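Below, in structure tokens: the form predicted on its own, a single chain.
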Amino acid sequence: MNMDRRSFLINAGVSGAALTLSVSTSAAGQVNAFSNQPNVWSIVRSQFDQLSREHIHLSSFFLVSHPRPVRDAIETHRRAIDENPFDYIEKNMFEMPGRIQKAAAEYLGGSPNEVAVTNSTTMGLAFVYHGLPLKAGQEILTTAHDHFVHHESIRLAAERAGAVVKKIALYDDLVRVSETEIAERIRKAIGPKTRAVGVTWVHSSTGLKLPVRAIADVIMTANKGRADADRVLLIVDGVHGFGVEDESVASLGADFFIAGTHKWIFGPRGTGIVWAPAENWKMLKQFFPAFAEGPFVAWLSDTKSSAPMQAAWMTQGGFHAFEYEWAMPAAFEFHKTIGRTKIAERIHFLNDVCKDGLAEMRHVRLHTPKGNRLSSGLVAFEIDGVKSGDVVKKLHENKVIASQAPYREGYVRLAPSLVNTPAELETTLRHIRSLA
């Protein structure tokens, strides 16, 4: 089918066919023709109509406000589901999963049968460690910097397995932190019984984004001379990374890839992926029921099915919130017509525009890199003599949505997303400079 993106936008006029099917390579030139146009960002903004506008929200990667077209897609299945729930889930429950996979590979690399739809980034770290074939006395290594559901999902599969954790801190000093001192702690810190590596993309904490590359490079010299049983896998949680880097996940150099996609990415509620290279879903283990081909003929044979992992079978059988998952497509549709080269040039310049103004004030504490070497869509800082939760009180009075990291340094955290505009950061910065 032909769709003419600038138009997709401004009218968000998405048809049944639109919400699932990618749009032809035929209305691809029409990509920089719209995001080149002056008032782009208004008109992006103007598709997440639902969001008030008497609050400056730079708490967007916490959950989304749904965009036009996602909201379309979710209602079109809604009604349909309610009109008549047989028809239209037989219909769909076995094509759908398909279609959310190729929509999805097409934005991230690889291949459709390389990603797993889950239902947030949690979800899709447990599935993956818990598959893991991990023997006892294995090693896990982690960071001290990552969340709350990345140390859990290590732990509770190494309790199961009797594997051990091993967490490290990735530097001493953000101020000074580097690439190569991030990657050579890593580095240091596999032994002979490492089985994985796990690590976020961007910490929500401070903002850092690591050189997942660098630290995949120094991963494969670890693994050569390595038997596959004993072959270290990096494992990372791209949440904060995903749709808004200008990278493509494939080439990142991750055994296996888990992101939300609920977040930067602007998907339906409670959506996500899990994406791994062909070869690295063979070795996990399944442990859900799954509602595909060859679990379901395996069982009405009364056999055990030979064929081995794939990622479809990590999706959970059962039935969802089918109207939110199957409008996945919708969003990465979203994405790819503004274009993602645009939406990492526009994100970076406005926590640029953030960074530099915090970086001027002598009451403020920075603990997020500037530039986007090290630091992607997340500001994080400190107000000297005012606690983390007061700034975010005091801002939110201000009609600022800002939050608190929820980790152990809970720093005041800000970022802007594409919702945001110049001015809006312009005006959150006058109120924390009176917060001196």
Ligand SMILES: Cc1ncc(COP(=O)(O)O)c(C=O)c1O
The other form holds:
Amino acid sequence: MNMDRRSFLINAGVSGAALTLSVSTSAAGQVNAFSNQPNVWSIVRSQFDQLSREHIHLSSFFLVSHPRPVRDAIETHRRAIDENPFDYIEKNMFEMPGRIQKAAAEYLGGSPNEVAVTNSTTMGLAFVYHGLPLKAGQEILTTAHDHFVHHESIRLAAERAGAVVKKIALYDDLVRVSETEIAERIRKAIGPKTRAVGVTWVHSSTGLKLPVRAIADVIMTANKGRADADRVLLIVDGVHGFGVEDESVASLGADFFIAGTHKWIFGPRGTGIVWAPAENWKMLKQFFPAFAEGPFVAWLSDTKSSAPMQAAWMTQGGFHAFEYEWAMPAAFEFHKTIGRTKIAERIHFLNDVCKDGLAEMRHVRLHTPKGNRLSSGLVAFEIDGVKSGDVVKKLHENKVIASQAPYREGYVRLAPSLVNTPAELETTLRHIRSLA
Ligand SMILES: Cc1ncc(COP(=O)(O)O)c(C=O)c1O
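In place of the form predicted on its own, the structure of the form predicted together with the ligand is requested.
Time for the whole complex; same chain goes first.
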């Protein structure tokens, strides 16, 4: 094992057999010692040791390539399950969810009992919207910019409850868009029947990052004088900010925050979380059986649990790929080891290089706001006279993995992330320049 890898693993607390089930307690001093190394980004890249070196990966936000500590954690659990499924699962299945909640809560700034463990953003969105205590005639306000699975969760939940869906655009022009304009549009669209506002922290269509705090403030004002049962709830699909931005999720002002952890967090594929303040869990209706103690004990005595709904009950339940779910703490530990401020700075720096380079090209129309106030880790653009699908193909021929956004506008997307270098971005920009 080379020394860089060894020191990384030691700092991450996940070396070999020592992995077991514990959430690492790496000291802050160790973390700083690691994250201040000059070659920190090449060490980080070396943890993604199965990610091909042949390509420039600018679509890592799509689905993770497991970094070494996460893959090792999955493998440790897998081996133990394969050796003795009954003993290993029975020993750990009621304990592990708590460990995952603790690791996620520490990362996002909340409490373990505020975190639900899911298998994706999609599952979290569906659970939250279907669990809302919606009344017929109440309205869910959303925007024209959210992902298909968000809009579908809203549509299906509204249909079931007899609620109404209202969709608004948050801007006319991405070049001139401002935080005030976005918050104002939401303020004006909230009416007496609005019960929930569903937004996306970072749009995967354009890379626009919403001012969630400002939206939460608008909603707080709208809620003055409303009864608890009519309070407007802010629901945030946070998947493309979670693992990028340095802000603590628990202080964004969301009532429900939903994210997959298999994109920017680098968690195991097929994992995600929902965070909500402890009080908010009580209002949700459970509609899916969870392997959790409260409901199980109640069932044994043929009663209904008198305890209010809680985060721990909103899980996928059933027997599933436990080795993946139980490896989630290794991903949060990986972020902690690098340092979230450093991660945010690096991703913003790489995205600025990309945006500044694109903005100088006359044949390119950049759709992502420049700077970091209204953008995050995604850059969207078009090339005059070339279809976006063809741009993606051409880049691919040059070993650059870009993507086309699965939205009506279908822009080309680049997502510079921790696995990239400024040199890779220069190469990518050169290829784009040559498409003039
Ligand atoms: C904004 C947004 N929300 C939700 C999803 C779906 O995420 P998941 O695969 O975690 O369900 C995506 C997909 O990338 C997305 O871009």
